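Below sits a lone chain in structure tokens, taken as the form predicted on its own.
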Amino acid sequence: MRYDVVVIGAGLIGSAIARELAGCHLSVGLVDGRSDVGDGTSKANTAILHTGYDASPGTLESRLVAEGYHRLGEYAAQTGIPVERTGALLVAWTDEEQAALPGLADKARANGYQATAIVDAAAVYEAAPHLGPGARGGLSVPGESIICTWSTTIALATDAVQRGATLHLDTQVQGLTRTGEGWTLDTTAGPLRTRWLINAAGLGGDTLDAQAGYDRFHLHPRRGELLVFDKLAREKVPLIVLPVPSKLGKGVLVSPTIYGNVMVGPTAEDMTDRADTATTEAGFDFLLGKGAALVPDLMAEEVTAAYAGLRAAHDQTDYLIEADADRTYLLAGCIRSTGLTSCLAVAAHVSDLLAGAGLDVTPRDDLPDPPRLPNLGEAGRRPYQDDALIRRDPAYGEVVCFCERVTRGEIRDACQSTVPARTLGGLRRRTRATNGRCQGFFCGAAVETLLANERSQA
């Protein structure tokens, strides 16, 4: 198969780029070695929609996060991606941390974000009354929000496919060959040919870049473990609680989730194995200790789940997004967790770079409407609560996963969608099935049976 553009990596960044370019007069392929979109780093992050207040002023990351914050907010409203405008609070526990707050406020203003405010201890406890004792003050960041990273990736990939992009899953790239004015990709599903090649491979980005003939950055996996507390804990954490950053990093946060839980994490452990997402006893103990210090009342609640994600730690100080017109190759690399917020702005920036390199990226005037996704957020109305929907289709009144109130109709829809669920994990990311306090112990067999039946009819 031959394309004008092939994007390698169907996470947040790759899916956003494919969506952007599929909106032009271009044939686009989106390639990923996994069985679903967003199944790597994109699925396991802290799911915060960032204002960009704490980015390094003047960097590409700073500009794209600030721009992406507004772009993604608008796109979420169009597609049904759930967002809760909870706000955030950086809490200072020591004199040194309190002294750092004015500098952080200045940094936010330098990034174009004017809404931060330094608050005293009384205001901290008014905003977060369940915090542990000893807070000296804080920095309020009212624009920080929580979002569903699963829905975001699925919406972008669905939009890309509906605009005409071809999605190649379970397609691992084994080698690259420069051929004439383009590239040939040797993949596990056969060769793919393209004029332009875009590397959005995330944690595999440096390996792919080396295969393309470059040596400009190096990655290593950094494992971040997180604990998810039961929904009964949500009232104890009404907003995102952040530590004041130190030389050692951003530290551990406590945050509500879009699904109604409370999250504590992440850890930061440098690894060598790029596939090791195991949770550990040490990580569990560390996060429990942090949670007990930050919100002592959390210890009265149950931990629903522990999980880990791998971030691409790198040796650069900024996003690395560069186009090589002579070799028709573009790298979108070194994009850390802020990539959730900046993904649409990154895609627009990539389009501008490609235009500057001679590729015609004139937008089409016949684009379909953006997809409308089912709501996964706890704050919005879910299908089991929609009487009119249930009257039209009783499958939406038949609850299968009782912890998360997921219905048979939602499972059916997820398996029949434009980018369908192909695995239990993919179904969880589209419906929340098996994501609750029993973790599938009660409903797992029924959910897997429904998935298998739907897949057999696909």
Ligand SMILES: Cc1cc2nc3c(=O)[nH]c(=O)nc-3n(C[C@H](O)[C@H](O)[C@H](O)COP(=O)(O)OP(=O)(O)OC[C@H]3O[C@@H](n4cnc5c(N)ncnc54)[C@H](O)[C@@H]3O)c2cc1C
Contents of the next structure:
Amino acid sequence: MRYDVVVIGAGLIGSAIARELAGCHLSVGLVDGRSDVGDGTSKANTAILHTGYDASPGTLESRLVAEGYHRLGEYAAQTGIPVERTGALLVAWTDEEQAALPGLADKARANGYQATAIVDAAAVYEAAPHLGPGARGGLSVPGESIICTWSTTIALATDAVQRGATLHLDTQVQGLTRTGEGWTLDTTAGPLRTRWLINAAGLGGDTLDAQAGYDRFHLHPRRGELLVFDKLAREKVPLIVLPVPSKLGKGVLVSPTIYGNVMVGPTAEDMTDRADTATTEAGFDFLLGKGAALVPDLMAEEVTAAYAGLRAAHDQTDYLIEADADRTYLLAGCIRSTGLTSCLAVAAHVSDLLAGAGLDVTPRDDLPDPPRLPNLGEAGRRPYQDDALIRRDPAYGEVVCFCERVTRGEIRDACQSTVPARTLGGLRRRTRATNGRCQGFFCGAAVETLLANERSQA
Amino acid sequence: MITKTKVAIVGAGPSGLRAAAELAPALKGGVLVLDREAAPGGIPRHCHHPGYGIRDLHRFMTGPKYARLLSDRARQAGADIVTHAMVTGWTGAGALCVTSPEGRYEVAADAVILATGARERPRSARRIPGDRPAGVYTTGQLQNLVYLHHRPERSRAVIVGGELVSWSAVLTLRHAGCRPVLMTTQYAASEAYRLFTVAGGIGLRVPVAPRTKVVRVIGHGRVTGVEVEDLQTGQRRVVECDTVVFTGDWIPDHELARSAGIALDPATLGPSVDTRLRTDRDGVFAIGNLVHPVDTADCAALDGAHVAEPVLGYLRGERTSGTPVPLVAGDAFAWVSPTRCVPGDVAPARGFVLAWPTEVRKRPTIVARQGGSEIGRVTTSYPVAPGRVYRIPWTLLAAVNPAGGTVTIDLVR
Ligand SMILES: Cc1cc2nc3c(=O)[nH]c(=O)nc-3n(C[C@H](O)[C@H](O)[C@H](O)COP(=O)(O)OP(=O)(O)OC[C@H]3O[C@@H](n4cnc5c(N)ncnc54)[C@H](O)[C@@H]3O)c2cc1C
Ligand SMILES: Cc1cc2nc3c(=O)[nH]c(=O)nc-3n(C[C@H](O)[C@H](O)[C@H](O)COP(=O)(O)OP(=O)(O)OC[C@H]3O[C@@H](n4cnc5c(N)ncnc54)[C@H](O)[C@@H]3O)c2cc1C
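If the one shown is the form predicted on its own, what is the structure of the form predicted together with the named molecule?
The complete assembly is shown below, putting the previous chain first.
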């Protein structure tokens, strides 16, 4: 069989595109080399739903982030992806930084975001009482929010599959051949044929683009390490605290996470190895130093987890999203630091470009409802708190992972869902199991056993 | 739904079970023990080697046998033990919120005993960087895997830490057919080793690297090695292995205490308690490894025996007066427990102040100071050594001045 469209990359971007196109009269394949969706850059970011206040005005990125912010906000409400509207505070620690605030407010307006406000030091400490000493003032960005990046990719991929897309996991694309009016993909799971090819391969995007016969951009991994602190620290960080950006980049933020923890990061380190997501001594020292200065009380808390994500850093000044009608090929590349927020807007933009290239993207009128995701957000109601649910199904009253309060019912569901958990990592991203402060001391073995039993039944 | 009881005990480990067994006969039908696991017993459930019951039962048995015995005794005494019942927090009125397969309910008790134990710090909490491969465990997780879930382990293990529990990890690895290739400890010598091998009568030949620490975990998918630093020379080397066990380095499971606003001791990180094991919250007591991370199970159980009389006294309406004096550790100890005492009040459990040593001495002399002057001194015939609790006779504090302020307990050097 030949697909109308194959999307390479089941991260946020590829999953959003596959969902969009599967909603039209098209056969869609979604291909990824890994064993789960959202297992690349999309699983390890800072998970902020950006307003786009600090983008470069006039760019495609500025437009798609601002649009994506609203689209994803609405989609989250429909599907149950947890979002917390915490707001952010950009804090100035020096005269120079304070002097930069009005310019940032202007930039926000140029990006179409009107709600920022310059505040004095007293207001800063009122909003963030545990902040370290020395803040001069700040810029409040009330729309910045925290979101669950794992649920987002899973919702998009599930939606795509429910709309009829075929998911090909463990399918690494090794070569591309132009055949007739379309493409043949040489993959680790055999050949795949398609008319249109969409490259949403994140950090693998430039390699595939070259295999498709183009030479227009180069990527390198820029590692971002993050530290996650214990949930008991959450009250010390009620909102996202950002530094004033400098020439060196956006800097280190401290933020609540949607799972009820506190996060400090990311670092920014240019790398060559596209698979090196190790954390480092230097990264730990740097982040602990930053954390101590930003929220000194945080240092008395336990570190629950440390991880690193790889941004697809590039040599362009904007997103690179281009369709080639003659060669039925579309690139969605250079989506480095804002792809979580923009994914749905990117997908809509891709659909427009494909329409311009002659593909029929009229939406079907028989679309299934969007999926409902189990709530992983700490602020929302979780199954262990739901007496009525437990009385209907006692499995939701059997807590297996104590630190994160994940029940046997949720683990079962995650293994039996449309895009099921197939690995421990996949289960963690669908349930939070073993992600907590004990990291498996109590439940690690039980969770592995449950997963193995469910997998053997599947 | 609200369940009423005289005493609610959170945690059916050795300390909670023993407290239940002591209290139940006096409070017919009034003792409810809640545990989140599928079976009562706490940590001993998954420690299949002998080493349990010495001081409390004057016997020497395996963990599971000990766990069963303590559960049976608590039940026979009339305590109600409910498993799969996780206490997730408190209501505004101070009742416990419970999730269980029967539903969500509240437990309103006249007195609450927190006996939630302690856990080992995992690799992330020890802030050890590197890759995030599989095959990296704490002893707790390893024992759960090997004994309760029967998963085969691999062939070469590095054990991080030289505490009593580290040797328990060695036994578990041996049982699973995995060779411990190195034990790393930041201390000069693993004193715990001697005690353990004598007690267990087992020759455990494991190469120990004193004064070292693991600085990096290596491996994609499965762990392939760790980088070990010599703390004296700063030199680093990679040790190949397919399993890493992070042992010891305990932290109390203090979430419930903290979420109730109960004062924690900054050194133990458990609730601050006096010699009656009272927290600063009226009617809330704390026992076991929650207040001394970490002692052996028999001593945790004996906390349970000790707390019974203060709890019964509290239920009878007795309230003691007197301002507590804080007890703090000097440089030679990481913590002391209890962390407060009211001069003239009862002695602590077994008549000992517990302390977690950072140094080795064969015949240590301990001094107590208050307001800059010495108020007591004792010498013990037994050694003090890192990796296990040191017991200081209560006579050290016989002369505490109720108005003299904080007492510091330290080694004489
Ligand atoms: C530290 C950090 C912090 C960030 N913070 C934020 C934030 O707060 N807010 C925000 O909006 N964005 C943030 N981002 C950016 C966001 O995470 C990315 O823009 C987004 O994840 C990109 O998604 P993607 O689908 O393009 O890439 P990916 O998630 O990497 O997906 C690409 C997929 O393609 C697959 N693939 C690649 N090559 C092949 C091949 N040859 N064959 C088969 N499959 C292949 C990969 O396996 C991968 O799953 C952050 C990024 C990082 C690293
Ligand atoms: C690997 C290992 C080997 C050991 N070997 C020995 C040995 O040989 N000899 C020896 O004497 N000691 C040994 N110990 C120490 C001994 O196991 C502990 O001292 C003892 O278990 C402490 O008892 P406890 O009651 O304080 O806590 P625990 O045994 O930890 O029990 C705490 C209980 O509280 C429950 N709980 C916690 N929070 C909640 C909640 N919110 N709701 C409901 N229930 C909750 C837990 O499920 C658990 O059952 C070993 C420990 C380990 C880890």
